[in-house]
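Listed next as structure tokens is one chain, alone, in the form predicted on its own.
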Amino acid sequence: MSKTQKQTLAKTAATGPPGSPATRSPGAGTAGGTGVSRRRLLGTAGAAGATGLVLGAAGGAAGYAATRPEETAALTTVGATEAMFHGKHQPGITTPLQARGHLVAFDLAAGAGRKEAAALLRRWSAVAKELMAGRPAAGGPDGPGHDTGIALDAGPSSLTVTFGFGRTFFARTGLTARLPAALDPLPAFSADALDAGRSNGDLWVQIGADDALVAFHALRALQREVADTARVRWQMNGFNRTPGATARPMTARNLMGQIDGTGNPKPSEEDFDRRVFVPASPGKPQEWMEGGSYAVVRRIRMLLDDWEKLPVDRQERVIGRRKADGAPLSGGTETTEMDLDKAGPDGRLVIPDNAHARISSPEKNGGAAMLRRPFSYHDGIAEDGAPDAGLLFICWQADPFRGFVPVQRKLDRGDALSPFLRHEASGVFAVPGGAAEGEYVGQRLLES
């Protein structure tokens, strides 16, 4: 390679190709004079109705790119997108749906208590902050201290890491006086076939990213920080459609082929925060949950062999929406309000009385709503010869007993979709508010 070629390549690596964000001059939409766009607000269509504030990473990949700068090119939009670690709420709640996810629950080791848990959350927070910015995981204060290199060539890729506490965590850390009533055990439901070994847990971690290697890198880095403090209770891996795979942003489909998430509450709605996030409660035992949310996590196996035997028109009546575009059977587009009273020429309800969309609608549940943010999963072939596949259902609400529970009770009593589902694992986790600068997640609980 000639000297001129090397100089050109190095310049492209440092500034990006002509017309890329890295070559724009400082001004509107830039920060710190870096010349890189600092803020881009993602829309809600592909995010199950939620929005998230992210950054076009000005230095997000710098830690990786610096290893071989002469060969570095500008990251794609997907790779450069950065979610914020610090904030009022933890990331991964209103963040747009990500292409890859890992859910992991841990139990504290024998002899580990509040002090050890605080040290672990401090290490985890330090690592999560670096990885979400697209920098190598240097390890927490007492961690391994080096990065594995798994995501060496990638940027942040919308990585989010979210931490939560299960009911048993409070007794094991001497914090029972701070245990929220919202973590009371869920009632039993008729579709439950729960595996206790894959349910609940002291600590819960949700990892999401738009690149599978970035997500796995975060998973591995966090597992390495655990050391002898805890052990993995269960792990589940999921996926969604990759951003950019469709001609336009759209609500995701599940493994039944149905558009899933149309009726989600939206941040633009006046009561969104009231439904999803825990309000301030100064002086009360649960004041540490201010700005937090409760995650209900369910591993729901879809009986796909049975489902796929149904003709499309029958599937649509089970759901209450058209399969092609998600529009309600009462007419309109995906976002058209359902007309639950509309009848056809035969006098029968157009949206059947046992349709999933009807029974789960807020109108039929006293306004109860939750922010659904799931991943699909596929774990091969089950012992019965059918696909072991379905939904890692994750929903967020200010109180599970006002969000998930009343809706699931209604579904349990006559949802046409229930015969095609089996709930195989379950957990409820208190996810505290986001960490402020200089804080670690959960500090207000563990140091109270």
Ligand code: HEM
The other form holds:
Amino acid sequence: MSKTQKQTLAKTAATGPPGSPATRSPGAGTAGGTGVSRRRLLGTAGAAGATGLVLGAAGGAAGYAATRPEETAALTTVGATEAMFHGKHQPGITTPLQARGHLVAFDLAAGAGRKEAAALLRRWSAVAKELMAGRPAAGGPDGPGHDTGIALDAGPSSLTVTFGFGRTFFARTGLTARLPAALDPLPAFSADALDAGRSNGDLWVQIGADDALVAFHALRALQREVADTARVRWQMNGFNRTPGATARPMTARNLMGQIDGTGNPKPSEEDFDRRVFVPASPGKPQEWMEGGSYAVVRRIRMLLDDWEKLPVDRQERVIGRRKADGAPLSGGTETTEMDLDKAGPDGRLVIPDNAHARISSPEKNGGAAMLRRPFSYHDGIAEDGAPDAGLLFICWQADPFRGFVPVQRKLDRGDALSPFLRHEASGVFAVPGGAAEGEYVGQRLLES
Ligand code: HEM
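Next, report the structure of the form predicted in complex with the ligand; the form predicted on its own has already been given.
After this comes the whole thing, all chains and molecules, with the earlier chain placed first.
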């Protein structure tokens, strides 16, 4: 890539949890480094066959671009941004929110146990690593070279693949001695209307990318690797705003129109790691979870017909923040701290007693916090004639019983937002730490 092309690539807009160290954007000089894009690689393969593939990978993008001028046009920032597969933590937790997401849960097939699960995680990890680098899914059940082609021409597009284990996985693989207490079933909440068929699961995969085709390509490639080892239990598809759609990087909005994510813990905060990631516990049964995190996944339908009937000032009191800019009703800008004690001229609290942001704030929950990293969803019109739409709420924490559970208990008792929501599906997954170079995700559990 030429210097001029590099200069034209702007910095990635951070649309979610900021400060991910595990992404590299082309501004940092990555697209011309070892990360050979799928577009360049396949172009090379087309011209030179298998040898070209190897050369393309080893020689790097610069060498390839020099020989094929028609392929030298720079990918956009969106296409060229690459998240790292290897690292202390799995990707897709602190990675900025992506525009497209797929969540899929699998149950192991009858007769599949620990050995088959280990082989699957090994194959999945190999595929995820290739795809996240923008390379084709070489391998697969049909052998090398049988990539579906769905993501041809696109770069990595911030693709992340994150793997997790559900509670039921441990009994099926004879690993109950390693089952963490953090995977105890969640308590029932009064507002739950859960569909068991779309809840939980032995294995969970979260896919995110800033391009819909790249995300779907990853979904297909990973499903193909499963073969007879497992069957899909449920799948959900979501989306967020596309990077670059706003004039400057902004916190995302949800389908109720609210700025959503402001109060999230920030990676720059001192206690971020302690809140989100599992610490080392040498010699303990959950030792394998070091550097991992627990994902609570809730499909929360928004009753949009009811919500949209509320005037904006009432909607704002439901949350405790202004709709236009996310500023707390107590004043300031989006990032100003909420003043929970401030009263108006009428003596009433400016941020009402039952406002969602008040009730869920760490201040009101003994410090309980979680990293919310959701996708919106819309699956058409439901049988009741209203949009089947809402939030694939995903929150990350070191322990769901110190993050999600106390906060949801409290919201369940008297949150002003709850009448506009219906929790339709639920799952909790142990997401192990990131794989080291040469390792596959979950190896420390499966080979312990
Ligand atoms: C569809 C469902 C939900 C919607 C639309 C929603 C929306 C919002 C909005 C607009 C905010 C204020 C801006 C922000 O800080 O992000 C907020 C804050 C928050 N929400 Fe939710 N929320 C939902 C469900 C939940 C659930 C199920 C939980 C956890 C059990 C939760 C926990 C929180 C927390 C911890 C905050 C930050 C509070 C603070 O630190 O100030 N939310 N939510």
